[in-house]
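Next up: just one chain, as structure tokens, the form predicted alone.
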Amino acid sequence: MRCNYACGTAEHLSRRTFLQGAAGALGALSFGGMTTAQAAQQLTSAQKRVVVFWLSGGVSQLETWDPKPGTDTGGPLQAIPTSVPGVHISELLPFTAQQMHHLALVRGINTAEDDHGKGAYIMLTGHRPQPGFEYPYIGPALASHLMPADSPLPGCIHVADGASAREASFLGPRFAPVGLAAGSPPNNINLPGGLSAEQDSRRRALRSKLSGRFAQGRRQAETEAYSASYDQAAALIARKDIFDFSSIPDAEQERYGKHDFGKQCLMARKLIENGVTFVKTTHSNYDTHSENFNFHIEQLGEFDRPFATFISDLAERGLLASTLVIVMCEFGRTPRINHLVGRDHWGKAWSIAVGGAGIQGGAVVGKTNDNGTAVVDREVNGGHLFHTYYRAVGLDPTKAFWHEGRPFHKADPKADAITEILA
């Protein structure tokens, strides 16, 4: 179904089409023995994790993080106070407003890009597009540093969203994102029919013996890589229980909302509780070229409570302090309201929210002018954001990736971290 308020470009789907395709088989989710706060803290206090909420299509900053009520661009919606004195956000986010002490706002973003694909690339890699080369996306890039070396779990998981191996770029398939299509476990995670666990153990032992014999007198790198992939697959099969989303209690579903995005937020929480390094979940479609206010009322009404519940649950379980949470998209929306009562693409002055690990909750940095048409204080771009993400999880963004003897910057070297929001 084509989204009749969006621009119709190929980089994103209509919200309804996305939800129909992503959620058909989700069913009721299950935690089968909820991880307690104590167990979650014991999981690891040192290991950092990252969750990205991608608001596909470009959510309006004026209807979320930087409202301008009473101005010529503000529209009909009002701003409301939050749990942080003096900080106001849109009235469409009342539950999130109660969690603002866990979040920081960056209100001075200028990526100077109004194209969906290019804007998404900047926000997901920290770099502007370069012909013939792709930087690693945020999930593989951070997982390559944060994922424990002996972890059997995928380092990067997209919940009910497409996952492309190209996002890992030169980091390789170990860090490529795994998509949980329709909430299902990763492909081929179960043993073939008729094969017992004992038989599987014997065949793996035989494979290991033959691989060891084959490796004698030969170059080790490729054979070791193959052996490691088999061993990781076997270990993942042993942990397949974390992908069981089949019997979550009704009361838990009610807290998040019995709709697709609520279920996806629950899935994201369970994966984080079980040690997955990076999770991305998508809410679509915010490309509101017409009827901007009606569609934001609907979409943010669905986003607000599950997201706020996710933040609250991570904080109560002791996981928010080690989990970086980012709410972002490819660009914002024009302050000017068009003739279709919509807002168009706008990369010149917009906002995101970030919280958790390494972030000072309640902080606000950057400022736009009275009607939101320009950044007037602390302008930043995708490079600044990526420097900040790396610093927040304890990594040095100035240390380059190395590939084929060449250094590739983790984040734009002309930018630096937004220290005002770092804890």
The other form holds:
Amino acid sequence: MRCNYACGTAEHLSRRTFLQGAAGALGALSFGGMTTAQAAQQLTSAQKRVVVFWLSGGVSQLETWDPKPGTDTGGPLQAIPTSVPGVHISELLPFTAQQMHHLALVRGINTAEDDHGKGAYIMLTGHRPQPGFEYPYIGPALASHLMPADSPLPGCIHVADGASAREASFLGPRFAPVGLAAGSPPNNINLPGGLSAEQDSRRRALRSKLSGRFAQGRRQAETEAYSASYDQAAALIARKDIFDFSSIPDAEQERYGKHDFGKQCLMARKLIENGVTFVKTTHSNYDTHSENFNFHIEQLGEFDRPFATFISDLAERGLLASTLVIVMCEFGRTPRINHLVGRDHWGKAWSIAVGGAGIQGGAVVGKTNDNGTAVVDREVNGGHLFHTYYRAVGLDPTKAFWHEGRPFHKADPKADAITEILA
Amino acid sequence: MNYQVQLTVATGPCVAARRRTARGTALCLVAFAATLAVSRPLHSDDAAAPQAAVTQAAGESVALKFARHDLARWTEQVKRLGETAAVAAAALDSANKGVADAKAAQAVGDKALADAASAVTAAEQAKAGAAKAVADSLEVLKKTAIEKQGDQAALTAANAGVDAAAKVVEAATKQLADAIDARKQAESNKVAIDKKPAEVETAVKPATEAKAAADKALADVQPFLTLSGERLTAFEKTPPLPDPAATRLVQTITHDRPLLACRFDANGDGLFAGAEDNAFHRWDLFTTSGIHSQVHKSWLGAMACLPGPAGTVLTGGHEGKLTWWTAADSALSAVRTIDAHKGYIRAVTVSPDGTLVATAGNDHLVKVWSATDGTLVKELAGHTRHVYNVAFHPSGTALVSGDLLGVIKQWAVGPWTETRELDGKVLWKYDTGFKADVGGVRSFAFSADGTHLAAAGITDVSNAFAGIGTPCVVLFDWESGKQLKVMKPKDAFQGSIYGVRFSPAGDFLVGAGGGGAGGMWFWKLDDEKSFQAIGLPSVAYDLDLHPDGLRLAVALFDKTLRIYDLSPKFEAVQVSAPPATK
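With the form predicted alone in hand, show me what the form predicted in complex with its partner chain looks like.
Now the complete complex, all chains and molecules, led by this one.
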């Protein structure tokens, strides 16, 4: 029986892969296949992790990484110095400014896409949308390489709403993101009420016995995956303490803020500390067609401190050097300030911040003109960014995924890495 | 920067003003004037003096006073522009005379050159005649020498003839050289003379344009003189009351950035403004000239005038600085700047007696300052979100502040204790889709008698980040603190109200704002739906009432300040004058 995931050949499907695939899906009946080469790559890059801070709706580059105070497009807010001499960012990010030596800025992004969905696809896959086909998103794509082979944990976790199995595309549900909506642990991680551990153990033994009898004479991928999913779910349940965020000391929560995003950042740190390969947090919302400045004051006022605390904590714990951190969204916002004192969608000249593993902290690459309406130096797009991400975590972006006998570029071959920000 | 002022003027026969009978009661002139006199300090962000500096006869209404003042200013302006036009006309005459003189000189030069050329010809002819005489005399000498050999006397005479002819040739040659030199001089003079008309003609075009501009400026302003005369006559016949149905645009000031705030000065001579350019602006409404000063480092959206004629204005910038200004005809001088708030100053207001200034900011604080020396009197904490507005009660005993969440707090002036909260939450919504709070108290106004408080903003928000909601004014009974009405436009409209004012008599409310389009709406205090709506070319970010109580100014996104007249219509024909450029 063939499974329609990357590679997909039966000879490449080891029992361990079955187990991992089943665990990744948390009980789903499908699994992800991996080549031996991929599995080897996992082992060599097992220490690398990735965290994406997704500023949903499209944060304004002018109110974050590329301020233009005093111009007709600059708005009312000022720029402030950072821990990197000569580098200024918006006054709305005073805590982040003190962590700028850990971060690099890419100020010359032109994705030429002003649609939310398409912009998000470009930024999360590195490719422009194609009808009828989806590349793996950044989480599954990088987790497929970086996730330790023996990890009992999902490789890809979203600590907010929005996790979708389709993000794994042909990599399969083995790498599909698990969502921890509102900071809750994965569904059904606790035993049902009234069921003791001893009863659960006996129940699983019975299920295993019956499954084994069923598999006799008809052993194939699905049956192994089915069985393995239960085994791996049990392994995950054994580590459910990872998802017990209630045990985090109150003072620790205060440092991050007790709002949802503060909790997300703290959860992200805890997941990274416990070996989860890819974590995505989402801060919503920045789609400020109206009252851009009021909403950015509110939203970035919430984002700044927990994000900066996250960076600082990872650095203090020695984890930042092995953790790639990306702050991005689907596009930037128009330099022109509209009649509602808002900014609209703008993919032509905007910025992101990256830091941690493989990144040269304090670097700034790319430049926009005086009022931010066009990139005037080192223009890059989603392809360049994905080359950079892969290189930053020690992977070769020029290699391809193989799916149904066809190669699919991990990063756009027409682009290359932004070496100016690589360490 | 480029600034333009456009005046829209109505001319024609005076029509008797209509007396409004709002709520069934015709307001008498005295009551109107008295009410208006205390209405100015009651608006949020603005506690301008009730007493303007304009000379006022005892018992004369404020409206009449300002009508008289307007007439004087327009008379003065017409006189000034008339003088300017006369100077321009004289300059043009001078330029034209210069051209005529140059052309006359050119004719003289032409004649001189022709005379010189004739002299050369005559000299050439004389020289040729002399040369022939020499030849003839030589022939005579030759014949004499052959035919009269030995006749020494004849030979001597022939030689003398030759010598005489040679002298004539020498003289003719010199005369010719002199004539040629004279002709060269005349030609040289002609070149210079020929250039002159073209040179002086260059002065004619600008002089012509200057005269045309001066004539046009004069012509543009003269109708206003006529109008102000008719206005005064009409007001003298019938005390005017503001009539929303009569609302018409009378003046437009064009800037190069969206305008955020506006306040009339106490004299009604000028309009102060803040814009998306960090500068503080003042435009003279009669001369149309503007003065501009950069002190703030961010947008200027909060403004209030101190009572009295001194022209002291306070501005609050989005960078958190509060500045005291004095405004003279030619300059805006920053007297004092203090760090008032961390983050935006959202609103500034002045106590009715002019001694206190209150500010509201993004640091969740309300602060009270001494108006005279800028020292901090009290810091009022209690709001949990950005404080959007602040206003003194007309009695001077209470201060209200309203925040993003629609929480309205009342503070006792003096003890500075929080005395109660009013519920303005209808002006707020937490948008679960966008995970953000939207709304807030965008404007406050007290009625002149202090019985009502209006808080304005947006309600029924369906999409926070697209600004989709309904403009709204919440009317409170001040004594009980209860919400009386939630007022909305009669017709469907999406947007917010950013400025609200009570009529001087307190019989209606006006709010200005907008969303995709701009608008002004008028409500009677007993109704929840507006009875009058005026479309604006774009969203209005602020609104102010002229000290005469009859005119409104709005600050618009489309980079204009527009002034509307609510006085009863007395003009028959309305014409629009093209803009005058500063």
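Rigid core (definition): largest C-alpha set, two forms, superposition within 1.5 Å. Values in this document were obtained by computation on a predicted structure and should not be read as measured data. Numbering follows the first chain given and starts at 1.
Superposition on the rigid core between these two forms places the CA atom of K118 less than 2 Å from its counterpart. T71 shows a C-alpha shift below 2 Å between these two forms [criterion: core-superposed Cα displacement of 2 Å]. Superposition of the core reveals a Cα shift of less than 2 Å for H88 between these two forms. On rigid-core superposition between these two forms, the C-alpha of L206 is found to move 6.8 angstrom.
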